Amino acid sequence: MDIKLRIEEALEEAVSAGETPSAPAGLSAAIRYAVFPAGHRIRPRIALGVARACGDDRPGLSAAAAASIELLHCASLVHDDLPAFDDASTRRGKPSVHRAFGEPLAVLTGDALIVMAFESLARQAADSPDRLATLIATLGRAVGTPSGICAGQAWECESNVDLSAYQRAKTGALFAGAAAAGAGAAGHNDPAWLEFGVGLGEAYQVADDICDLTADPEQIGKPTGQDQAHARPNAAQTLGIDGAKKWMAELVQRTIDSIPDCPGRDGLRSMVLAEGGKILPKGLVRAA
């Protein structure tokens, strides 16, 4: 089955499980609004790409792991857009959740998505208890503290920011979690997959920094200029656009070189190169 279809079906199953007549209608609507329609789905694509490279012997489990990673990502976007943080008006080309449903429901939506990620993974892993503990730990590490996405958001509240720790937590942690979850779902627990994911996250962060300075908000579906507005570190501001593109290309190559030995290494390499070309503004892809 196509990777995109596997992701969307797994997400639909996870979200639908919470849409019962006894659930608050507004919360159910806000959750669905936050998850659909699709964004780039880069993180779950990485999870399934790694699982496939490792043999993907339990496709139901790998699809659930990929969906859980995306649910956690969606939760982070809902919370990141809140007035307490970025106060972003749009996300994925439509009003952000707090603009569409109000701030209280947006907070609860993010919370519910986090719980849904772990619940849906546990439900799908009923036939794979031997791999569940590792997957739960992988997801927890990716979202919690000291180095998950919660810690990454918290670094923005500090007066003295450790740039490396900030970038690894804010972006790299969920990419690392995606790679490790994909491998873990396929029965491969080599720690090198974490570093592979971190490298992807660093490359994506540089691309995101470039987009924040150069992209059309309509094109990327969210406000730009946020780093400057909130005095956050930005690689494109520090290195210049050309320097940032060069650095991104180096990170992508370094990440490709770090792919652990696995049956589908060549296919994963091609996937990483293809994904790298999708995340820059169109006018900059060739130059990168």
Second form
2 protein chains.
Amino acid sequence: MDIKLRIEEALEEAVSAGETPSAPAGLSAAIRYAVFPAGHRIRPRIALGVARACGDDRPGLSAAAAASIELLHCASLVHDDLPAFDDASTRRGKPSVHRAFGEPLAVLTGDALIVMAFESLARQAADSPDRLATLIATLGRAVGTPSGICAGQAWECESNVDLSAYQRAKTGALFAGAAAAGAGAAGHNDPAWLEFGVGLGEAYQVADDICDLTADPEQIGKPTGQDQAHARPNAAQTLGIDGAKKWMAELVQRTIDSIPDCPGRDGLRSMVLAEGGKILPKGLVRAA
Amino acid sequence: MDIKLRIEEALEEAVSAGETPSAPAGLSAAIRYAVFPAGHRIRPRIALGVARACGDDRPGLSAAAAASIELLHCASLVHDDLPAFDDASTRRGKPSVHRAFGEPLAVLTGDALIVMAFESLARQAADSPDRLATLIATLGRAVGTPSGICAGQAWECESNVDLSAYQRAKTGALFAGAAAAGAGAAGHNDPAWLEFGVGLGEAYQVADDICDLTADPEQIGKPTGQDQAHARPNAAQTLGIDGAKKWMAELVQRTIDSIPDCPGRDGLRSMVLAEGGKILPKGLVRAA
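Could you present the same protein in the form predicted in complex with another copy of the chain, rather than the form predicted on its own shown above?
First the chain shown before, then all remaining chains and molecules of the complex.
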């Protein structure tokens, strides 16, 4: 089955499990709104791309792991958009969750999505108990503290910021987790997959920096100029647009070179190259 | 080892795992502040009491499950105290997390505690992979949606409230989860443990309603009169203090009668009776 379809089906299964008649309707609606329709789904695509490269012998588990990574990503977007952080009014081309449903439901939507990520993974692991503990450790490291996306966001509250720890945690951790979760679901636990994911995350961060500086907010569905507004480091600001594009291409190449030995190395290499073109604003894709 | 000590040791292990030198200091401090010093720890006491009644053959796993329940409870307190919900200024006798550390770190502390709960449980399950998936399902049902504490809190955002679903989810779910997690960690998966936990949760809710109406805020470490301020149902308001105390005693007795067949039935019965006396304001304990 097509990767895109597998991701949407696994997400649909996870979200609909919470939508019983006895659930409060507002929370159910807000959760669905936060997850659908699809964004780039770049992190779960990486998870399934890596799982496939590693043989993907438990496709139900790898799809659940990919969906969990995306649910955790959606949770972080909902909370990062809150007034206490970015106070973003739009996300994925529509009002942010707290604008559409109010702040209380936005806080609860993020919380419920985190829980749902672990719960739906465990549901699919009934016939793979030997892989579950490692997968949960992988998700935890990607999103919690000391080095996951919670920690990354918390660095923005510090007066003395460890820039490298900040960047690795804020973006790199979830990419590393996506790659490692895809590999882990297929029974491969080489730590080199973490580094592969970190490399992809760095490339993605540069692309995102370029978008924040040059993209049309309508086209990418969220406000731009946020890094300058929140005094966050931005590679395109530091290196210039052309410098940032070159740096991104170099990071993609390095990442491809770092793919650990696995049955589907060539397919994964092609996928990474194709993904690289998808995340830049349209006018910049050719040159990237 | 004493139950209290086992809980504090397991919590210390979970919290300190996040406190590496590369973690953002503010988040580490806020997490520790939210978890220590101990509150009643009533939910993890129930988990370990039930585990013991069921034989407690994996004490590392049951302690981790108990700690996870408490971490999830602490997460819910931190988020429920936020300005978007109760805007509580104090909790456990000191400023609430958002008053002490600011709102951004309070949101992240709750998020990180939820992740930590699943992560630390998985860490202790390395030699019990067969029990992990069920334990995670138990935690998920207790805190997520459709019927966990996230859903319970979300009922407060609805205009038409299903009162029974609200009360079961808001308080009962985590008590049910505590009992079922303790049993599950000891390899017992009788659904009757969920009902036992729900019964305890109902008794606790009545005690909490009495506290909200009669206790000294200094003594219980949090503001009182919150139910009236937020137009929430309160059994002591409806039944009067004496009526509520009688109702609570009846609930405790019903719960004791519902203890499923297990090796340590008598010990658990005594524990429930003892706990009943601990959660009421001091002046009311004798009569309860």
